[in-house]
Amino acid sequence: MQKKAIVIGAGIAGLACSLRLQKKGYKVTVVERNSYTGGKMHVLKQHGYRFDLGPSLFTMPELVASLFKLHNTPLEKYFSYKKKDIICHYFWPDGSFFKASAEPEEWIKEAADFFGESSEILRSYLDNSARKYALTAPIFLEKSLADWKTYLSTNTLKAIFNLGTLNIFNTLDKHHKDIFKNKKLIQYFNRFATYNGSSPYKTSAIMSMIPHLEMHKGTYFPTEGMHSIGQSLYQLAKDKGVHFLLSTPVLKINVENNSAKGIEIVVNGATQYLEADIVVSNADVFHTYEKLLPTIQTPKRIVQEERSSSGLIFYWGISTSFSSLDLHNIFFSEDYHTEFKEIFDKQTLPTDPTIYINISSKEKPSDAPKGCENWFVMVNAPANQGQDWEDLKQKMKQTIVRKLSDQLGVNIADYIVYEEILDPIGIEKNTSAYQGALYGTSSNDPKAAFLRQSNKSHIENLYFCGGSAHPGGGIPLCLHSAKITADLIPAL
């Protein structure tokens, strides 16, 4: 009989893993408690505005394309995207503005002029970022750290030989201060720590490889919006025979003699048992242990690990348009160090936040009524630990409106005609991400890569994939996680 695999959770990693396991010969069932697939990559449509609710940055499209290639299916039948010429518009409190070109040499030329740093230093930094990525990606991003063969590879030996150049035990901020003089440029590159929900004043300088993903590999826009990434994989999976059970809560993973045997689900209020030879949890690791493995003690390190940052997001329908804004926009805070101290040390929202605005209608005009814009407005937030979010949300809205009004020269409040707010409580409710942490655990520790949940559990036939497992959160890492997990499972 054909062996059965169950994937818990239809986030992007769960969808990708289901496709890979189906190709390996398994009869795959994906069980999702929500009525929709895509996990955090969901959508909201109201009053002529369309908002992507989750991730807003798309890099490394080849990782999505590889799943279609795996199934010998033309990508363009399901999904299309285009490369951006401009990465992001950056704004500082003093009114200065920098438009980051996606072409590295053009960026170097313009950055040298704007930041007052030499072209040679800027080029060296970008080359070093690419070199770090090339050294570490084959080990930390593309392989299981629990597989002994990873440590016997040529790539591992090369990384060990170049260990001194990786700046593992330096902080990202210290690394940048050793290279650059301009405070704005240091803040510019420090921001990349937020790509894994960490603080640049705590996370390892090895994270200086992250700019390579944007500045060498490029940023892209899915022509039907970010939501279409997950939906294209969902449609492909259905077409290839993967079975989906939506609106179906999982009660527990059944474990006998330290081996996963299947799951218990709720269907029409009644408990049902699904047998499986393989169980993959795409749910948050903490949630999986605490809720789905009641007879298994949650590992102490998972309980004690610091959560990554969360987010407070305002989805605003704006009744006008701004020529100074693009798809991606950053309005920096005056004091970046204080901002991250408030988030991670004081566990509260920053008094002066860095504001990110994503406006997909810049690329897809139908996402907003004519002459209007759909604003995804986000500030970094601490994970939920019982803060008074209702009070914090209202105060933060006032802060954001005041700050953006000063920067853009109009009263933004006059143009907000629709609003929806998502806070860490809502993120946890919608996605089961513990405390609403967007990336599972933070990377505020040089050993963070080794502390993440392994893709293979100590329980036989139980595996993990997704943002809270190795190698981490964000679309590219979740897709890597799905491949690592599937590669650990024997083909039939």
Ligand SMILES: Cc1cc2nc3c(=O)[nH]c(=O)nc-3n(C[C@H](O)[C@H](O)[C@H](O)COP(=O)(O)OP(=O)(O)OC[C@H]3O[C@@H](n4cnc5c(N)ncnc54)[C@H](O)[C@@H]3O)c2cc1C
The other form holds:
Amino acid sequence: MQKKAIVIGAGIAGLACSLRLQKKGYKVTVVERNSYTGGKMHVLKQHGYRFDLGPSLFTMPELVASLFKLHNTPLEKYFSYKKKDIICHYFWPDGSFFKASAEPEEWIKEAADFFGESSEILRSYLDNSARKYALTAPIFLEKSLADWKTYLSTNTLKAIFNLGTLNIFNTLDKHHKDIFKNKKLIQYFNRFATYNGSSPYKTSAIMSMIPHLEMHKGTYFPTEGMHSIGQSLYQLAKDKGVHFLLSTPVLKINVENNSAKGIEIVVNGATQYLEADIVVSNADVFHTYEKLLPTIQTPKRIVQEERSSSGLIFYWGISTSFSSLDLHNIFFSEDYHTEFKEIFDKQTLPTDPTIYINISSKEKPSDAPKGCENWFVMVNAPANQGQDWEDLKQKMKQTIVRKLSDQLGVNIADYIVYEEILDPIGIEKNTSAYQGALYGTSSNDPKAAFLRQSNKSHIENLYFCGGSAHPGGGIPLCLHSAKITADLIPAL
Ligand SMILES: Cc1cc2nc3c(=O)[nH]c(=O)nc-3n(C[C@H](O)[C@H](O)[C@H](O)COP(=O)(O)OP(=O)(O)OC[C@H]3O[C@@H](n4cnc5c(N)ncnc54)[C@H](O)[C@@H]3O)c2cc1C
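Could you please show the structure of the form predicted in complex with the ligand, as a counterpart to the form predicted on its own just displayed?
Whole complex next, starting from this chain.
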């Protein structure tokens, strides 16, 4: 009899894990609450505009490609992407503007001019970022921290010998202030803390490895939009025989003698039990413990760990186009420290937010009517703690319109012809992400990597993958998570 594996949730990590388990010889069923797959990586099409609802920045495409390689299938049959020449357009409140080239030497030359820092300091910072990534990724991002073998590897010994150079106990902001003089450059690099939903004033300086991914390895655009990443994996999984049950919420994971035996679902009003040898939860870890494992005590650290930031997103159909904008655009706040204090300490929206605008129609013109643009306008937000989101949303819309109108020199409100808004409550409602956190738990605590849910649970045959489990959120880490989980499960 072929062994059965059930994956709860068809987010990017659930899809990737299903493909890996299928390859290992399991009969895999993915059970997804929503009528669609992709989880946070969903899409909205209205009035000629197409919006990617969730992730907008695509790095490390090789992690997606590896799943096609695993199944000996040409990637081009399902998925295509291109490298970006320009990483991002950055705007500051004083009207200054920096276009970040994807070519490192060109970036160094232009950044030296713009920020007034020496090329040597900039190059050394980027080299250091690459070194930190090379030292830590094989342990913290690609292996299970709960597996004793991780600690016996030469990679771990190398990292231990180099502990001093990793700046673990410095904050990212302090690290940048020690290196750079220019406040704008410090803000530029501090922003990378938000790639895992953390504050640069709290998270460890080890996060200075993140720029390496964007600035050396590059940023990419999937030619059919971000949504096509998940859809290509869904199509491949179906073609390889993975079975999908959509519109099917899992109500419970059945556990007997501390071993997962399957799940409980409702079909046409009747409870059904699906047996399995392995259960993998791609659903949020807090949701999994609280709702799906009612007789198991949720571990204290899962309850107590601070959640990552969330987001407030305005999807705007814009009836004109802006030549000063690109695919990725950042409009910085005046006072970054206050902005993060408001988000993480006061748990409210920032008075003066940093605004991110993603415009996929710059790369894929069919995402908006001719001469128009599809704006994904996002500000960092605290995880949902019962704030008055209706009030906050209205005020934030006015702030964003005022700020962008000032910076772009036209009244933006005149050009918004379509609007949809997603707040932390909506994010939780759509995907069960606890408090609407974008990346599971935050990395504000230097011990965060060790406190995050490990991929193998203390319950036999129950595993976790996805943004709230090890090694964390964001597409690349979710894909690592799926691999770590599948590697822990024996092949048949
Ligand atoms: C607005 C936004 C912007 C982002 N920007 C970026 C970015 O630019 N780059 C980047 O890399 N990352 C970004 N992220 C983060 C990234 O989207 C996530 O880390 C990643 O998509 C999470 O994938 P996942 O597989 O962990 O889970 P999810 O996508 O959360 O999927 C979990 C799935 O489980 C299902 N589920 C939950 N409970 C049950 C149940 N009881 N029964 C059945 N199914 C269930 C859910 O419906 C969902 O489909 C962003 C996220 C958001 C929301």
